[in-house]
Every structure is written in C-alpha cells, then in structure tokens.
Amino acid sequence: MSTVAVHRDDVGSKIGMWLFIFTELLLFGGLFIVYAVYRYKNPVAFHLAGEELDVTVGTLNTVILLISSATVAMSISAVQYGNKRATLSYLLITILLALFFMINKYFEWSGKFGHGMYPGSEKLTELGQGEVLFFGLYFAMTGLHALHIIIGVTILLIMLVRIMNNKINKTYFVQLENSGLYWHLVDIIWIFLFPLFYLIS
C-alpha cells in the first residue's frame, strides 16, 4: 500500500501572497490618489468636514490595530517554537481586538447616520459639495478597510481551527505567516486611512 507524498510550495505560496498583497495596495493607493485630488481642490471643505470625526475614537482603533499586528505576529513566533497553548492565545487576542475595532467603527458610523451625516442625506448636501465628497470617500474607505478586517477575521478563525486540530504547527506554518501578512496589510491601510481623515487640517 503506497502513500502519496503532499506537494508543498512554502515559496510559492509566499510569493503569492505578496502579489496579492501587492493588488490590495494598488487598490487603495488609487483611492488615496482620488481622496488628494479632491482634498486639493476643497481644502477647507474637508478641514470643517475633518473636524466632525471624533480623533480619540481613532486614536483608540489605530492602538488596537497595532496591538493586534503584534499579537498576531507574536502567534507566529510562537508556532515556529510549537508552544500551541501560546499561539492559540494570541490569535484569540487578535481576533478579540478586531472585534473592538468593528464596534468602535459601528458606534462611530451610528453616531454619523444619527446626525444625518452620510452620503444622500439632506443635512449633508445642504453643506456643499466638498463635504458630500469627503464623507463619500470616509464612508467608501474606511468601509472598504472594515470588509477587510472582516474578511482578515474570518480567515484567522479558520488559522485557529487547524490549529486547534494541529494542521498547523511547528513544521508547516506557512497558512498562518500568510494570514499574518494579510492582517498587517490591514494594518498598513489604516495608518494611511486614520491621519488622513481625522489628523490632517
């Protein structure tokens, strides 16, 4: 009885995943393009726009990313010493806080749509044209980048199952180095996103 051996291409899946990465920047680096190019054109527009968003609530989103960009790297660290207990813990940590993030970002958006600031709402285009643009693009981006998390999210529960069922381990952890990587990105995308919108007078 004759076993047949797995094919495993650590390399090539790393260099995929860096492709695809490399998609996800273009991505945003366009929208980053139009967001210039309007906020050129209204700059007052959008500081008055800008100052109707609340800087500690993304104060505190831009620390709970970056403390989840450690923790999920901190997961990875662990795997490769095959401490399981530890890499289990972190990447619920990680998970955890971008929970946290969502329900910050949902209360956030909430107190928006209360106030009658979103695209096509009377309040808004009574403003002018250059804050309908500049809540139109926060609500496209930071919507685009709160897709991701979910998706980053979904993907880490999948990590933490076989790991669980010890499908990833010590000896073959390339999964999980490439579910770190796209959580970075995540990460990345929202210190572009957060003085952008909330920083920048």
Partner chain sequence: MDNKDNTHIVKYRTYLFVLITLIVFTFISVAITGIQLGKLAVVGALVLASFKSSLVLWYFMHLKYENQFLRLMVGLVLFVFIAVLIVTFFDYSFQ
Given for the second form:
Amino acid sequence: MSTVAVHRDDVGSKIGMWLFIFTELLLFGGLFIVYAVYRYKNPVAFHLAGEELDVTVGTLNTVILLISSATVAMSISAVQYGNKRATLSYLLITILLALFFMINKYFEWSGKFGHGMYPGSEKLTELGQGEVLFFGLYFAMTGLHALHIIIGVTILLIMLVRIMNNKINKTYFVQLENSGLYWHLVDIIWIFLFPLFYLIS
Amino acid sequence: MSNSHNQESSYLDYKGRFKGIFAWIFSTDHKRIALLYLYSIATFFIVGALLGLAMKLELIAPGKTIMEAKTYNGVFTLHGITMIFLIVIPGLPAVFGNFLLPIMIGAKDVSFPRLNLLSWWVYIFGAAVAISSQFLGNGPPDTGWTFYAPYSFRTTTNMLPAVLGAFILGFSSILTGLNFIVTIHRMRAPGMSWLKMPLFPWALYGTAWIQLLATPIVGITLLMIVAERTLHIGFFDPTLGGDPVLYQHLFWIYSHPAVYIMILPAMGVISEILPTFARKPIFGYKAIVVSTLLIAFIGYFVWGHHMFTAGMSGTAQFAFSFLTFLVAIPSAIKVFNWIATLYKGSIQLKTPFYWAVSFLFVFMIGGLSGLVLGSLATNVHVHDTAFVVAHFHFIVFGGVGYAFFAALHYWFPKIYGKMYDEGWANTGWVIFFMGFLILYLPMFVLGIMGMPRRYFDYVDEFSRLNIVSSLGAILMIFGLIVIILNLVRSARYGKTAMANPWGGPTLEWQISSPPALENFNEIPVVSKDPYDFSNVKLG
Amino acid sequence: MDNKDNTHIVKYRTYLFVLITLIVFTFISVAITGIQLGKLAVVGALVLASFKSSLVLWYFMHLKYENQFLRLMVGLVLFVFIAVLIVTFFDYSFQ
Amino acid sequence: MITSNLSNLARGVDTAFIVILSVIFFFLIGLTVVLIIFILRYRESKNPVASQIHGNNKLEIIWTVIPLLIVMAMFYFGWTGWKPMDSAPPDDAFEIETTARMWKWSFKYPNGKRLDTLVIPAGKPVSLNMNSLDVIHSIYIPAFRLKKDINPGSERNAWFIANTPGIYDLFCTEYCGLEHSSMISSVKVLSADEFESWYADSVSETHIAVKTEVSASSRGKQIVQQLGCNACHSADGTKIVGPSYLGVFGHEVTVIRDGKTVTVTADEDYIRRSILDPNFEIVEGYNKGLMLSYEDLLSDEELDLIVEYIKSLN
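Moving on from the form predicted on its own, please list the structure of the form predicted in complex with the partner chain.
Next comes the full complex, this chain leading.
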C-alpha cells in the first residue's frame, strides 16, 4: 500500500512562479504598449509633463528598490548557508526599504494631489490631451506598481514568520526563493518605469 | 492492492474529509474538479444557447417580434460573454484537460492540486460577478462582448460587473494554464519523452502558453476600462485624448489568440478520437505537434485582421493579412493529416467518430471561410456582417462545440463508468448537425449580401434567409435537448462500461472505468509511441 | 523527481558587486538625461534600463544558475512581447 | 449578387471573391468527397484489419507547400483589390462632409445643402470626409463594397465612383448602441445631369422635409422622429436613456448644474438649452455626456416646432 505522500516538487513550483511572473510582466506590458503609442503620438506633451516629476525622488526610490532586491537575494544565500539570523536580517532590511519606498511614494502622490493633479481633476483636464494621457498613465502604472509592492511586502512578512518558525530552512526554502522572484519582478518593472516617467523629458 | 478495493475507491465514490456536496466543491482531485467544471459549464451553456435561440426568434421577421431593441442588445451581449468567457475559453481545457491530462501522461494529479481547485472557485466567482451585471441598477450591459471604446464608456448600463467578471475569469484561465504547463514539464511518467506524449496533452500545452501570455493583456485592458469609467483616467476615450483604435489593438492581441485557446484543445480531441476509431496511428504525429506549436505562435501576431476597417495604416493591414494567411497553413496540415489517418483504417462507426467527422466538415467550412476574412479586399466587404458571425460560429461552436460533444461521448465511459445509449446519441447528433447547418449556412449568404451583425431589425431583402436560419436554430435546440437528456440519463442508468470500450491506445484506457482516486496504483513506465495499437485489448 | 538541481549558493560578494553596478548605472542614466540628446535620450535610457534589468534577471533572479529551459522561456516571453510591440507599431508609425 | 461592378471598388473586391470562393469550394468539395470515400471504403466491415501507417514525409511536404502557394495567391488578390480603398481621393472628387452620430447620418454638401440620405452623381469620384460625434460608427454601402469605421476624434476619408444610377442601402456596421440597426439610410445615385439640376435646386431637401403635416406640434413630432430622439427620450413617461417628454413643460425640474443641485422651471428656454447645450444641466438621475448638441442639425424654425411638440405633451 502506498501512503499518500505529500507531493513536493521544488523545481516545479519555481517553474510555476516564473510562469506567474511572465503573466505579471505582460500585464504591465499592456500598459507599456499604451505608453509607447501615446508617447509616440504626443512627444512634446510627454516631454513637458515629464518635467513636472521630481527626478531626485525617483532616483532615491530606484536606489531603494535596487538595494532591497539585493538584500532579498542575499537572504536566500543566507538560508542556504543555514544562517537563520542573517536570513532574517536581510529580509527585514528588504521590508524596511520597501516601506521607505512607499513613504516616498505617498509624499510624491499627495504632493501631486495637493496641486490638484489627480485623475479626472479639473486642473488636469485643463492641460492638453497629451498631459492628461501622461498623468493618467503615470497614476495607473505607478499605482499598479505600488499595489504590487504592497502585495510583495505582505508576502515577505509571511516569509519572515515562516523563517522564524523554521518552516523555511536550509533544506526547504523554495517559498523564500519564489517570494524573492516576485520582489525582483517589482524591481524590474520599476527599472523601466523610472526612466520612462522621470527621466525622458 | 486488490482489484475489488480498487473498484470501491473510484474517484466518484471516494469518501474524504467532507460529505455531500462539500466532498466535491472542496475536493482537490483533478477528476472531481473536472466534473465541477463540466456541470457549471453545462449550466451556463444551456443559458447561453437559450439566449441564442431568443435572438434567432427575434430575427425571424423584420421589426420587433419578441423583444425590444434594448433587450436584444442586452441578450447578444450576455450571449457573447457567457459563451466566450464562461464556456468556450475554459471549456475543453478545464473539463477534459483537467480530467485527462494527468492520466494521459501517467501522473496521479496535476502539479498544484489546490491551485486547481482555486481556479474553479475563481471561475465561479468571476461568473457570479459577470452575471450580477444583469440584475443591478441600470440594466444589463449592451456593448457586445467586445466592450469597444468609447461606447463602453458612454453606455449607462452595468458595464463594471461585466468587465470585472471577465477580468476575474482571466485569472482562472491563467491559473489553469500555469498548472498544466508545470504538470506537463514535471509529471510525465518515466519513459514518456516529449515525442511520446499523446496529442491532446500537446494541444493543452500549446493552449496553456497562449492562456498564460495573452490573458494578462486583456486583463490590463479591462482594468483600464474600469479605471476610465470610475476614475476618468484617459486611456481610450477620444474626449480625454485617447485612441479608441488602440483599445481594439489591445483587445484583439488577446482575443485573437483566444480563438486558438478555444480551437487547439478541440484539435487535440479530434487527434485522439480519429486514431482510436480507425484503429491505426495518427498520420504524421510530428507534423501535428509542430503545427500545434506554430498555430500557437503565429496566432499571436494576426490580431489585426479584426481591424481592417478600423483605420490602421496600410503597412499594418498588409502585414496582418499576410500573417493571417500564414496561420492557415498549419491548420490545413492538420486537416490533411486527419483525413489521411482514415486511409486504410478499420473504422468503427460509433457516436464519437460521427462527431469527429462532422467536426472535420464544419471545421473545413469555418477555416476556409476564414480565408475570405484574411484577405483584405473581401474582408472589408464582409467585416461586421452576418458572414463573420457565421464564420465565427462554425469555428467556435462548430469547432469547439463538436469537439466537446465528441470528447463527452468518447470519454463518457471513462468518466462515469457507464455507457451512453448509442441510438439516442446518434439521433441527437443527426438532428443537431442538420439544425446547425440550416442555422449558420444562410448567414454566410446574408453577410455577402450585406446584412450587418448585431442588428435588431433588418431590411426586407434579408428576411427569407433569416427565416431559414431561425428555423435551423429551433431544430438545433431540439438536437441539443436529445443529446443532453440522453447523457444525463445514461450517467445514472447506463450499462456498466468496460475499462477500454473503444480499444484506445493511450494511458487513460489502461486503467479502470471510472478511474481510482489516484488514477494509477503504480506510475506506469512508458516505452511505446502514444498511438501504438500492437498490444491494445478491447474491454 | 529530483529536487536538487539548484544547490548553487551565490556569494554575498557577487550580489554586492551587482548592486553597485546597478546603482552606478542608475546615476549614469540620470546624468545622461542632463545632456540634451533628443531622440537618443529615449533610446539611451531604455538600453540602460534593459541592461539593468538583465543584471537583475541574470544574478538576482538566478537565471545564470537555472536550467536551459527557464532561460529559453524568459527569452521567448520577451521576444513575444517585443514582437507584439513592433507589430502594433506597424500601425502607428506608418499612419 | 457576387459581381456587381456598381462602383470602382467593386471590381477588385469581386475578383478576390471569385478567386477565394473557387479555392474554397474546390477544397471543401474535394476533401469532403475523399473523407466520405475513406469512411465507406475503410469501415470495419469492409476492412477488418487496419494498416499501421505512421506518416509519409513526402506527402507532408507536398501538402504544406501547395497550400502555401495557394494562400499567397489569395493574399495577392486580396491586397490588389483593397489598394484603391487605401488611396487618396483624386483632386476633382466631389467632397461631402459626412457626420455620424448616434443613430443618424448627416451629409453636408459644399453649397450648404444638408440631408440624411446620400445623393451623388454617377461616374464622378465622390469623397466623403467623415466624422463621428460620439462613438465609433462604420459606413457600409454593400453594393459599392465600401466600408470604413468612423472613429470619434479623427477625420477619415472614403472615396469611390458609383457607376450606375439607382438607390442603394447604406448601413452602420459598427455596433453603436440602442438603435444601431435603425441607423440606416440610402444612397441615391443620379445621372450627372439629374444630379446637376438636383444640386442647383436650393429649395428641395435642404433640411429634413417637413411640409405635409398641418399643426406645429405634429410637425415637431415628425422632426423628433427623424432625428432619432425617441431612441433615448420617450413620449409616454418611460425612463430610457434620457428623460421623457411627457409632462415636462411648465413643471419644476431638479437638475444638476456645475455640480450643484438646482430646481428650474421647464420653459421654452430650458427646452432649447437642453437641445443645443445638453450637458449644461443634467436632470437628476440621468448621466452626463450621453447627448451631444444638435446645434448644427436644426434650424431655429425646426427648434420652435420641437418646442411646440413638447408643449403638446402636457
């Protein structure tokens, strides 16, 4: 009699995670297509609208995300070495950096809202159509990205708890790897969002 | 493990942690999930078919016959949404893919059984959200299933639930596809190399990739509609600077490959049935595998042929027409291979075979009429007319529907361990087939004459053919009733089926009917080609 | 089923090195936009972004250490996306 | 039906049709016959033992290459037949401003004539400069093999030469809402001479002809019907897309103006405002942006008649 063994396939679940990441990439891909087309049709308006965004804040956030991406990768090395403390610290740094990113984002958005720039606002509609499209895309894309950060932080927090409970350990860490993959995805998307909105002006 | 024990623990009788209906809706067994999908899809299908009948009755004569224009517009929208998003897209993969994929590759389940159950729950949730649009405040949505901008921003009807429902259903589709890809990569039985895999799993593999790579695009597009309607972010509305044609691009980037999500598994089913009943291997196995992958790939780049009148650049029209003709080739290869499979066979004339052969016939009509639509000059004349509706129904209803019924009869003994009544099954098939042709063939002519689609009312010159078409619809519904009643009755009272009633060569026929909870006592070791009939025993 | 095909442990030093490269390139791309390059600015920024994201894919996401299949699939997905973008522009750039 | 030669576009389209339909029927009939022969000849009772054939590479190559050549030929015919539709109109083309709006066509001629059917001369290039005021519409004249979507926010051109005088159907083929199927009109092709005299006659058909009815209110009713207003507004109190005409005149109406709720009396001015600037104030419970101004489509006289009609519904 064969007992119903718990089916475990780490490689399989990693492939599954990658496939999920593909769908996420294409989800943003749809928005990138829209961005590309409207930028092509309204080059001047996009240029001018891009100047309204603060490059310093954007750069800071880029660096924050890059570091957080590196630390989450390091936490995986740490778990492979069997160093629980290091794993936890790297993960904690990642989460703190993500929160820092969100705080930055909050001030950036509320600044825009304070100036009466939000989707459907009168000030926005008074600007040209190109500007309306630019800010529409800006809010949609960075908003969707921020949503992914929130989901990512939640997942990383769950990982933190699971490492503390030794559910994730030297021999079983595919969940941490997958969470890491998700976090890098968030990073990659930002790597493109940053120049497209803040730099090309 | 003794045989009697094996019989007792068939997946249908298995008693798990939960009782009654909960033993089904919380089961992670791929076979039970497949049946959950089957019953939900069958329910929606009956609704969708009745909506279709209502439309044909409305069109039986010019002017108002049984409903108002407003109702009619709501009916064709709901017909489209249910048929496309709730039935044909999930249809074959979710029902027969779920049931058979693990068995055909010699696995005990899919890679992520819980995710599989989640897909079904997401499906039901999405369906509930989509259907709720019919009953909320401002009345049923009336945009057609394509949700074209900017009309979808202007209509006051309940667009949001319909669009969100479609978005949620996309998730279900993605999760199923993801699950299948990993399953095929990781869980094939020892010895089953890629080229020893049967063609239905191959088709599901191609389909899964399209589900994975195309669905997110429509997902984000639908979200953009939601954002535009609720937050007034300008994406596609020209008053906000948007470009309505861009919406069409994004919509068809998904929705054309979606046609291949529908038809590839259907082709896979036919590639299983024909060899079994001809008792010989499929002709040109490798060619069919390659054409499956080619269809999946090229199919991604032909979406523009839905937009030849929309105002694209001449270059784009040229490129899209060219690519569209290219994608016809792999489909043609498959048809030739299927017909050649029958050559020098020893054909058993059973119900699944009738369905498969009638599939070939209607698929040829559907595919060949697609050439008219791929060609620029002729497309312009018949675009957005009854011709497109006829072509589309020949491919989607003719293709997927026939394959679905073929699959249902073919694997019925395996799923239920009972035989259907052959006399009634054949009667149902004949009535349905006749009704189908009488319903849709006149619409080709109507389209060439110039009758636009989505018309509640029409000018008198179209009335004769519309009467014929509507009568065909009534006949076809009769056929459906016979088919469905026969199957429902047989699932309960049919004769007990043998393990391998047709003499099929693939793995699912080598285990008991219905299969045990974990399919195989021992994971089989595969050494033969999938369609090797040398040691196949009937019974 | 083998679960052990990925036992490679990446050294902290490697990550640190990649991170520094990424940050340097971020500042380079910011600096580049200071110069008026016109259309080249778009191309330049995108090339840099692609380079940075490849680093993330290759090292942080362990593609370097994964099997051939995954790399192939990542390539395929990127190819499909870029091809879709190009085909869409068959319409817009010839209007 | 299949060859009409009624316009300059028809020839190329119909050639493509003939080529493609011939290929279709050849393959459909041929393959079906082969299929039936195989089924009859190789059924179990006739051929009890199947030959285990796995494939044939030569055949595979043949039936890949031949269809490839055939589809390329079809592609070529489709492309050449379509090219004239994509070309710019000739300089001497007769230009007509074409406006599509929810459920009504409007054609405006260079001399100011405006009507809801398209009247054109035979044998002369006609160029339609097309605009849509609300959603996507699509002009479709089956007899001329002409079809082009009209997207709001951008002008599109369609040009053609009609060959034979007569009356032909004109449809909207892009689904555009409630009364999509009644957004139909016709094309009247006149011989060059007839057209000249029709065009010079400034009295006839400059506006939607309202001559036969007697009372002002019933003339107003006729205009309302012709403009397609009834698609959104009922005369019996039913709530459709917009408010009903019934019992509006002279009564208090709660409207939203500039985001504020105000009560106004529905007088003649109110009705005129609602037609000419529909989004200035919106009756409570209805949505903004669905109706567009009818300023260009109505004369003052016609507007008065409509007001009379609405007054009569009290």
